[in-house]
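Okay, so here's just one chain, in structure tokens, the form predicted on its own.
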Amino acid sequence: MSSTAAKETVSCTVDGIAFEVPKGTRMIDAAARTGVDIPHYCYHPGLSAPAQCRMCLVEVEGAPKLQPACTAEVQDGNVILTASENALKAREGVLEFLLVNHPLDCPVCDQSGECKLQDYTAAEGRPMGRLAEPKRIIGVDDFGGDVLFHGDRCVMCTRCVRFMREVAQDERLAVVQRGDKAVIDTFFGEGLEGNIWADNVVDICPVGALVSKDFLHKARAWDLDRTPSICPNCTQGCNITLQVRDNQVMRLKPRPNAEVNGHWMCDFGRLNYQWVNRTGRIEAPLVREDGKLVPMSWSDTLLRLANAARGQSTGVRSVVSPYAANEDLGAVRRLADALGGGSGVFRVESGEEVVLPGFPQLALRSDRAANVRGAELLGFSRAGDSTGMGGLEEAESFDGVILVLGDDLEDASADFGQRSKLFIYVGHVLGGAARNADFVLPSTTFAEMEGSFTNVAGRVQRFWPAIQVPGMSRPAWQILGVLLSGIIDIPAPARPGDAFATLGDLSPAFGGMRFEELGAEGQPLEYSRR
């Protein structure tokens, strides 16, 4: 190793494990590299570290006092003991102090099951408390927006205060009073309402002091299934976890990705998930017979549709949703090309772009759908206005094949599609204009399938199925792939990776990318040309 490289790393030992870390690494991060989780409350990787909670105290051989691992940097030759007698005794004392006034309301607390106070007390706390006096009572404060504050439960880690000061840069929270009377409060009655980043304080609260009104008493943490996914509600493409119970999405939580959203997400995306749980879904393929839509099996439906489409050569007018996956949009393009080509449009609601000041690469983007960039790369044009309405005139008057994917057609005229020779609707719910279709094919939402989105920065990111499909619904790439194989006798894609592999033929931007290599954090389109 060169002398320059030697200066960039330092050697240390954590609980008997020797290794090297970059110079300037904090002890808490060094320990994490070995799989050792040093207990902590105030420390968060996306915020400053004030060493306030004193839970992360560790013993360093040769040092006269215990060191706060969240601020102390590793020095060359450090021997760090995270579970020594002195360190354990200090943490036990801190836990006892925090529990002096903490209420015994774990059975009704939303944080129960994912609470650091519960975890650390079970692992390292005293078996019995020694308090004989009544606990203090502070009560519940409505901070505005989606946030409630239970002052009794607060351990004064100040994560919420530091988030609003450093990341949101909208200092609406502060610690008021001193000593045992200290409490988190809002400035002059101005709460968190109106700041679209405020719910992040609920995510980072290590106990149940800050809770979401939307999730309040909905589910217990241990009842939730968690699936990595992508927020569908704007082109930022925040990495999220879909948390599900009884086949219903209960909440969305940010999933760390330093290249996209860091540790955060906006409240617009976080709270806009009820449409995934909506009822009235199309659950079986429908075929028009004698003027009525009749349920049929997939095999009969696609056989009839292939026969009806095979003789069409006048082209296709497509209307697609920018909520659809890359694989679904690619399947629409391939089918349209096989039927003589034609134009395709998408409609998207737009609004003001709001940047997170302390992490400016994250923003609530103006286009309120996840895959606008993917739709544009795959040859679809923007239509309609900023409300996501209008722009259907060309498709409405077309006398060839009309193919609609995922657009509910809420504002379409009552006779939409009636001039066409063949009207195919692939979607989730059967609205007014969709009832004019000759074939209705039930498709899945992003929460029910595996696929990918392309975000505003050109990063392709995977998502996975979190809930079961309703009835006979299938991913659109699978439905249209089987249909295409029946029209031009080519193999139908069997997996999402097969559908993704065809995108390079439609857009050079996807050339050379492999679905299996996208990983949990995605890859930029430029990756394929490195």
Partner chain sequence: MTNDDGKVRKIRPRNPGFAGITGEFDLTEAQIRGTDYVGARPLDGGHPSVAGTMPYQLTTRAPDLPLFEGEYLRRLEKVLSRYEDRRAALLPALHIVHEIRGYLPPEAMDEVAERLLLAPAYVRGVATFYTMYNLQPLGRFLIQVCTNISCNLCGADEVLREFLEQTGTEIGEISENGLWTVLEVECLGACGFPTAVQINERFFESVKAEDVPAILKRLEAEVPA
Given for the second form:
Amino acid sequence: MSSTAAKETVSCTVDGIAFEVPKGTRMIDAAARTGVDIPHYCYHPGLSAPAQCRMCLVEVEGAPKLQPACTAEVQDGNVILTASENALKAREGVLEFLLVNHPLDCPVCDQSGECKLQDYTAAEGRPMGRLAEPKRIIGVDDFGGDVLFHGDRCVMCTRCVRFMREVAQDERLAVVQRGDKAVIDTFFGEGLEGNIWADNVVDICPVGALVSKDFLHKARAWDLDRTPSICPNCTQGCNITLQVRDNQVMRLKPRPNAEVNGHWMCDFGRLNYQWVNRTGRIEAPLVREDGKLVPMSWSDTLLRLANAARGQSTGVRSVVSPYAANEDLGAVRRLADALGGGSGVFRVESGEEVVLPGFPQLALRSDRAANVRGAELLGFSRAGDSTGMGGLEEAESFDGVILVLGDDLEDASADFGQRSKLFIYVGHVLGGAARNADFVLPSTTFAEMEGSFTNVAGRVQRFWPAIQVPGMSRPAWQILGVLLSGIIDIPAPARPGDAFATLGDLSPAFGGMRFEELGAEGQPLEYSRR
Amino acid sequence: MLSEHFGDPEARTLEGWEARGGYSALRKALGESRKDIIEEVKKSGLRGRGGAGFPTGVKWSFMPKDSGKQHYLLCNADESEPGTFKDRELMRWTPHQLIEGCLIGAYAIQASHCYIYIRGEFFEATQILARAIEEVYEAGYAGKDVLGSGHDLDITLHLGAGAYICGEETGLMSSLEGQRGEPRVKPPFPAVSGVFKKPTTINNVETLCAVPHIVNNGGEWYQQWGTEKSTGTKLFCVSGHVQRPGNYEVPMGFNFREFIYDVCGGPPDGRTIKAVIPGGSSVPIMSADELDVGMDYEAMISAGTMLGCGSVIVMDDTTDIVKQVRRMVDFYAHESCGQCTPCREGTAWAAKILRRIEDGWGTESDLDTLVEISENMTGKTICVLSDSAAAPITSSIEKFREDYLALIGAGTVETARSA
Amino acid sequence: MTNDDGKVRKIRPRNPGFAGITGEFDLTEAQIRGTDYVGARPLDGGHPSVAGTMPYQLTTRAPDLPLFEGEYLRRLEKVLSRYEDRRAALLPALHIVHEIRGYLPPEAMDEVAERLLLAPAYVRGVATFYTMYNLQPLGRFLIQVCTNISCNLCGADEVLREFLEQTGTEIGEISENGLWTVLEVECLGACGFPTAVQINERFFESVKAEDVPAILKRLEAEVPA
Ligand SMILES: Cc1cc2nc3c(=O)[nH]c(=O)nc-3n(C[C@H](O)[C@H](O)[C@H](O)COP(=O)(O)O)c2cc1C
Ligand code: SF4
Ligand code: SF4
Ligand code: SF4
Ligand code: FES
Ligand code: FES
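Having gone through the form predicted on its own, I am curious about the other one (the form predicted together with its partner chain); can you provide its structure?
Expanding to the full complex; the earlier chain stays at the top.
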């Protein structure tokens, strides 16, 4: 019974295109199916719909009044006109009203270029304003945390209030006063400080009323390149876009994924990106010659390294970073296996888990790196303490091959690796004990390469390169893949998908998965077997 | 009928009210089936006195039957529409008339609890009602197992805190629940999901006051007054430039001109009437030559205005129409809850333009702008407060354009300074 | 009071007036206002059905009295028993604060929030929505003059001006002697008796500008020496 009820559909026409939608579909979602984006402010798919901005009014043939598409459900036979004269006039009216008290300070507004007031006014607004009266002035208020409030730019959509009420469930924002005096505010000085979900209000604010202090005046929206990616900062694996200008990551923004993070992400993850822009990176492969590390071409480096490694059979101790991609970790594992096998560890900082109450499948996870699950599946085990230090004892004094991937070895003892036969360091920066390596191979961060992470729930998700690689750096899977082909004569992976395809041999959980099928939103492990 | 006992302090008390036949209707109702009561109210033709004029019996019949859920009856005693002061008098002189109506209404819609939401400013009426409610609890007309009928009927008096919009039915529900008094989108309609998300019916004070009379005397009896579609009597609140302001109970359909001139004494001596607002500040203004019309819902609509809640505001020839319209729009701007863009911004913007015109700095194109703003405010919002604010603007520009034009270009240094 | 044609029942322009003038009634002021009928209400609110409706005591302020203890707490509990949701007691709870403090200080909003398990910002949002909650201290007498249309037609602007002049204040200010705060308000639901003025919990009706000095005198006389 219930399954047939759930499948019940109604037919409708949106701007002349006839189709069917499930019963109960809102007009705004129905229109989206035909590619029609009905202008809206208060509606947000992750929040309740109060239908108060009145921007989404559409004409429905036979209905006496225009309908708010964000709450009105499609009834069988509805003929919906999103751009009829009446609908356009109503929206033009709403836009004019919104400008009555709006400062129009686009030249200095961070939202400029991605502002719904700008966009809709350009598309559907009046060519000239008629306002002759003075505007109301509210000014700027520091809401605490990363959030700055420009009251004059607010369009009173109350998305921010509803986010804090319904999703963060920490109602620190409220509409105070009423009528045209209404304004968003906190409880006197209390602010948003301390709530790690607060910056989401900046994302959902359709205008420049809530802006990020971190991003303030750093870049114009139209100068940013946006690349789909995965937040590297905890095992949740929130889907994000990396927003880049001049080869620098300027900010992270959540990218909707109903299975992982909904529309949201945490401030800890969001604001923790400076390390991606870090300078002082290793820019060329370095090889120890006469006790000194000297730069060399990739072919010379890998040739020498292959020669040095071939025939080693005392086993390998590896130390890997849980920020590394599945493909990179797989390459480490395969190389280690080829050199006689041996244990590998990773070290990860951990802290308190913080759940997002209104979307509890999202939490800032206690392990603060994206690929802990991937590392575990590929046979690495956790070492060290909750600050991500210690746990190097086994590798430190090992007398076989030591292979380090991405771990800075900051706290390693000065003689780390001194007793090894071969110490290979694959990473980003050269400091501390990494200087003891025989071969130093510059690799890329997740922001500079294509690859995938496996999140805490076992979802494998892809990311794409957003910034240019520094110097001669290469993805670790590629470096180690070429190296391995020089040692045991197998083909080197040409693309990340090739590297990914080999993971099934290392861990059955990856079996049968194809990189190309992961899409932009990822797939659960073993999805093909379900 | 409703106002029979105004000015009689004894009618206020339970004892006095019983002596005047009070609570016989409740006894009678509890002995009848709910369906019969609703049928009788339907038959009477009683229509909501809160402004919209929706047939009360029909509204009651929307309530689910035997839903097993808690149902609620809300009595709307938020009376705040400028020009309206009938509910206050009903409550302060005849609190038991209202309480009896509430109890019967609650019984009819299977509500075991009725909230009377009274505006916070009505201190006197509140205290009187509070005393009266205590009396009915003492006498067993309210509470558990009322009069041995097996039905529980509770009444709670809830005090507002100063917001016109809480008179709007869904705004009232929000407010009663302890929220900002913001109206909600319909659907869902109150009969499906009202206060506390339970099936709810909301009625005006005057509507509920009429109910005991209908139960006692029958629906047909009620129809002896009024017109075919607007039955019964209604309280009209007369204020402004009129010799004898006050509350008048008149059968529906009464001639409006006769009412104003003969019953209320017409304008003050030596003045003539310029304009009349027939149904509270939310309805279109009529000019003096439009008054030959019946005081009922249909006639007023065909005259281009509305009966509203029956608040007659009379303006004589000394009236500065622009100023009064501006004052009304100021009111709506102040009382807009601020959710809907057209209402929040439109009311305040229109008020500013009107103020500028009043100060003599308007232009003729401002009038076109005002009309267009009004259009953009009409029919586009969650509740009709926005439409109400637009009505006096458009109707006054249409009917009293000369008054506006006379001010245009009249700006002086002083008005500029004070503006 | 039925007209000749038997159709019109007229309620005389009932004009309870102020300062003992009872208009057209042959009644005492107490009879008109129902004060004799109501009598004194107990601090704990009396019957739960009406416990949330105690009058504002703007004149008796207790800055240090705990907000929800003893009778006041009992009153709040009675109120809570009448609703299926705790939040519904918010307006009544704010009324209690107002009654004790004379206005709503931030700490009190915070305390109400805690009592009702609500967020302080939420409470502030609600409190600022309603005009009867004053967020700043007021004079002993809060004089609220209706200037809406019906009163306005009959001289409300002059009445307001006279109050401001006589008290020597601007709108919203506390007068130097601490007695007066004058506000302009919207329709008080007494439009037939213009100008309507509400002073603390009392209505003064049919007020003309020339009545203002007498009203202020009468109020002054009520202040205990
Ligand atoms: C802005 C606005 C204010 C209203 N104010 C009141 C009011 O103060 N009292 C009232 O009874 N109805 C008021 N109403 C009408 C109510 O929404 C509702 O229609 C009425 O209470 C229903 O009762 P009735 O059917 O008995 O008339 C108002 C409506 C609007 C849109
Ligand atoms: S601050 Fe932004 S999100 Fe919040 S109400 Fe204003 S426009 Fe909407
Ligand atoms: S929850 Fe984790 S993955 Fe999501 S934004 Fe925060 S740190 Fe990044
Ligand atoms: S029309 Fe005005 S009062 Fe009504 S809900 Fe919208 S903003 Fe509020
Ligand atoms: S998006 Fe529909 S009313 Fe705001
Ligand atoms: S207009 Fe002044 S009381 Fe109604």
